[in-house]
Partner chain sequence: MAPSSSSGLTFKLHPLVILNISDHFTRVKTQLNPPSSSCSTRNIPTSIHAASPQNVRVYGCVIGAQRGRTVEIFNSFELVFDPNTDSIDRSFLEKKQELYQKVFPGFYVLGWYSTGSDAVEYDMLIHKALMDINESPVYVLLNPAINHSQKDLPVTIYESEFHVIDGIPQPIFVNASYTIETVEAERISVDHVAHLKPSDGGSAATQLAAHLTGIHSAIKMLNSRIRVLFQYLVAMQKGDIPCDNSLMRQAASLLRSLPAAHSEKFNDNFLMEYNDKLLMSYLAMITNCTSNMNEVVDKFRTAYKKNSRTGPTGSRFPFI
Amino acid sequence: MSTLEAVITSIQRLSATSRDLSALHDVLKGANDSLRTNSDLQLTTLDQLDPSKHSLGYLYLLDVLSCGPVSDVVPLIARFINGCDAAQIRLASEKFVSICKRLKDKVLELRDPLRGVAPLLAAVRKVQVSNKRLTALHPDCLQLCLLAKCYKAGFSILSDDILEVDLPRDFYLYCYYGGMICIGLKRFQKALELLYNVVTAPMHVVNAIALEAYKKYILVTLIHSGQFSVSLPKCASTAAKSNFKTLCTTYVEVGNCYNNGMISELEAVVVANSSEFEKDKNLGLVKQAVSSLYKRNILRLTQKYLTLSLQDIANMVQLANAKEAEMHVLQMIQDGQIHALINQKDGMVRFLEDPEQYKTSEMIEIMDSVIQRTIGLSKNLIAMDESLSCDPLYLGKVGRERQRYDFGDDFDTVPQKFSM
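Would you share the structure of the sequence above as one chain, the form predicted together with the partner chain?
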């Protein structure tokens, strides 16, 4: 009893400056175990503390409380996340992360993921030390956004460039969920980038996340660029290269069929393996891939012909009639995938060149933003370069090579080990 009150008074006293906070942190760490067994700790005790000022202490008590059976923990944690002070939280980030995970589990239990999206978004921003660091909360937040189908909220997290990663598993999950969110938003380019990251990530043994990502990666490549190559990119790990193909044979088959360009064969393959696609929950994606085959064939026609009649298009692409061909072409013109003119009187389609002259003032703004992004990227790379140059591993290896050019006593030998 007295320990609980002592803890609360010390929290209230020591929450002002950073020196006090570290002292408070030690106190709380010491008192953690005793708090767990303390039966006096109730929700009402939390009312004595203010989440924004006493975030650290509130966090510890909340952690202890939410372990046990407490009702209505979701709004409590949500309110805390919204009100807490980021600097204090970062001192005990693991506890914060575990609380947020508990929130996520509870929300999933209640089958209402939407309630957890906003708090977790705020939590990610608060626990992130810098904009470029991946935390353990990113994948959880993305998972909730996926389940709640609010893709736009998840997309806002994806727009940061990640430079530092704590745990590889977080990275795999982040890229996989991120890819799925982008597929949901129909931004196939970004989805492709994220899934590519997972597929080519370093791994010793085949990873279930990477395998699922590879399946989606194949389908998204088909939708986006219309090509399929059986070999993985060069930088993929050897484990991935040797094992992926054998484990996803149906998808590889779909890809090969797509390359041949025959719609009927592709549909046959899809129907044959639909149960497997269903199991992987990829059936919708596969259907999108099939419809994209029409687009790819029409695109190929633009490279061969200048004008074509709608009936001819329908015949070459194996569509039912000219009307459907017209609809497809119209859709593609609207999406900006081809440039063409449809003459309705005689049903002729004339394919045009890209009319972009790159000399408008809107182009200037686009170029400006792109150049700024590249400048930012260059700065990041230079920082990485500098930090690598100071890495003792690198210096040791470079020093060993330098010795070959030793001319007698001219150069000092570089020390092999650095003692800091």
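Compare with the form predicted together with the partner chain: the form predicted on its own:
Below: the lone chain, stripped of partners and molecules.
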């Protein structure tokens, strides 16, 4: 019996119980090198196996075959991902991740990212032990969703609260791509949350992902919050605080002009630096920030006036004419940013109070979901704190730091050379 035949027989015989699978895994690891040089291994060999029952063995053989000259590896891997058993592929999760990344690279090479979206979404759920854990496939899946403009598909894996991360780079990319998907969906609050995670993540030196995230963070802050602060949050690393502002001077200038509320100054900065924004692929976001300043200035008027003509609004916020002012006001009413009525006869706008009484069943459901999420996050933080307080590595480091600074009661506060 040849090595390949022996492996096929072992796969068919040892794929039933967890004990059998453990033995099979040892067999496959031992035969892995010989399989790579075995000329008898062909695509037809896979016909002897059922991907749903023999997932572990199928994975090993598919890993070898997909590295070779296969005409179209995408449907082959996609079918396996959809049909495989999650428990079995988790025994060799690194190999599973490897073939999924191969699929991603192939669809990018074919310039057809849409073909990889559904398989990678399924792969993320199968390899993920818990929805709190970030996998190596999360960033790849989000990248394909972004390139294919399948923003809603990408958003489906952004709703989980990630608490466990293996590689920092995966976390950076997950939050960066996730932030861009949320921008595409105009969910600016969620985008801001994800980009904030990148900007404030621990780093010894500034990396390219964090730098690009900071540029988008400034623009999304302007669109969502209507104001910009040069100072980074206290939890940001020293490297970020020291370098971000000097490396993103143009974007900081945009933020400062926005704070001044002068449309003409902001537009002048945008025109002068449009080539840089276009190079960074942020020009569309910059234009949204400029548009939001018009809306922000209109919003300020609602706090001072009860009625205004459309022409007065146009003059006060530096719009071209009353028609343009009307378009902005209508859009803001539609988005729920302001509450107003426009009299078409005389062109007057009457600003109204928020009609929401916060006592409808829909609002109660929203409040309840927020409360439940907060309770869940609180429980997770308590569990993480308890786990950290028992971690030997953490306790050892804290102990060393204490010994370094805890000098005891006998410490002489006067240096010896100055003692009298």
